[in-house]
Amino acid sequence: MRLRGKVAIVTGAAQGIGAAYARGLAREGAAVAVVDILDPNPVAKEIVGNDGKALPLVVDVSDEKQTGEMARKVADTFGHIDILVNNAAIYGTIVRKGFEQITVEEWDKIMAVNVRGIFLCVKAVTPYLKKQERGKIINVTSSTFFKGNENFLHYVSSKGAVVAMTRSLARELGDYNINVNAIAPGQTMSEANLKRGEETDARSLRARLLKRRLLPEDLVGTVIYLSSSDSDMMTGQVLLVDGGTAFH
């Protein structure tokens, strides 16, 4: 129970990787705000049913008013905020295409959630972390940034921005004893990738040094580490968890 007494916010937590993060943090003793634009109630009820603490919140992370209200509700409910996991992103609905075919509307939609969403969530939560002079911010980027995947420019660019924000935020928040790090998952068998089919899965396995599927649960240990006191002297870093497909 490394996170007993801590309060965590996990965005994009209604399903897939985000739900795995929320469950894992709760198992370690954290009270978890399960945040998503989709219905977060099933995951929150599951956590409570396993004797955990959870608060379901429907939030559009690209909306500044909603992210501000999110932080206020979490602090009012649990008394404080300790951990922010910025997992919400557009991914599963993206149609891969050459950059010349990407419309401005598609580009702006992805940047609004994947980049502005993290900016707004950090902006909303940071005052609470600064007040107590401690906190953990974990941003979710992607191994695609390190590989430069083709026909995916809008998504890869958005995840590159997450790495940039992680490094700059770490410098700005270090004086307040706030750690800012990132996790970069490889292709993980969440709902979105399961829908993409066996060919995509097989291609990932061929490129991976550890020859098995990467599951949402494989990422949870890294997020718990970055949320706990075990990582107190780590900030501005990106941890690749992809079975060995990209190095940096």
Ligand SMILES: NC(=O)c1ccc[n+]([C@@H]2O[C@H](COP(=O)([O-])OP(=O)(O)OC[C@H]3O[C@@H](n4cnc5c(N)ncnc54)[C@H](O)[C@@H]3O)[C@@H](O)[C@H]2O)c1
Given for the second form:
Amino acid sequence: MRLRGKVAIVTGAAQGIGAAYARGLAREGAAVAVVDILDPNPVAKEIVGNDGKALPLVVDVSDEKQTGEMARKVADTFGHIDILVNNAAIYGTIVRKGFEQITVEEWDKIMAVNVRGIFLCVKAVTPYLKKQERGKIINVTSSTFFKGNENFLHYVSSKGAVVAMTRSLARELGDYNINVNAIAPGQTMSEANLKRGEETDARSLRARLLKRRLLPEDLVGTVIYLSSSDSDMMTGQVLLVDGGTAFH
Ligand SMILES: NC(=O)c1ccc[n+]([C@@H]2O[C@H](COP(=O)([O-])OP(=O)(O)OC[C@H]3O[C@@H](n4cnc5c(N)ncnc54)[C@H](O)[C@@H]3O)[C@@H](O)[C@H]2O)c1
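What would you give as the form predicted in complex with the ligand, now that the form predicted on its own is on the page?
First the chain shown before, then all remaining chains and molecules of the complex.
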């Protein structure tokens, strides 16, 4: 129970990897706001059913009014905010294609959620963290940024921006004792990948030093570490959790 008494917001937590983060943080004692544009109630109910504390919130992270309301509701319900996990992104629904086939509308939609969404959530939550001169922000980037995957330019570019935001925000928030770090998962068998019949391909597996599928649960320990006092002197960093594929 390393996070007893802490309050966490996990965006994109109605399913997939975000739901695993929400469950994991709750298991460590944190009260968790389960935030998504999809119905967050099933995950929140599951947490409460396991004697945890959860608040389901339907929020579009690309909308400034909604992210402001999100922060207010979490603070009103639980009294404070300690941890923000910026996991929401357009990922599972992306059709991979060459950059020449990507439309301006598709490009802008991905940037609005994957990049502006993090900017807005950080902007909304930071006043609460600053007030208590303590806080943890964990951004979710991707190993695709390190590998420069093809047929995925909008997504890979958005995850590069997440690395950039992590470093610049860490500089701006260090004086307030707020840690900003990122996790970069490798290809993970979340519902999104399983649903579209995607499997870790032979090439990915050959390139991976630890030769098995990466599961959402494999990422949870790193997020708990970055949320806990164990990482108090770490900021502006990106932790790759990809079974050993990319290095930086
Ligand atoms: N699965 C992988 O292989 C993998 C690898 C590296 C990084 N990631 C990242 O991990 C995170 C979770 O991935 P996943 O595999 O669970 O994918 P996913 O597509 O299932 O999860 C994304 C979640 O974000 C939510 N979301 C989308 N737009 C939103 C918006 N505007 N406002 C609020 N919520 C919104 C979705 O509803 C969904 O629940 C994403 O940031 C993804 O980029 C995934």
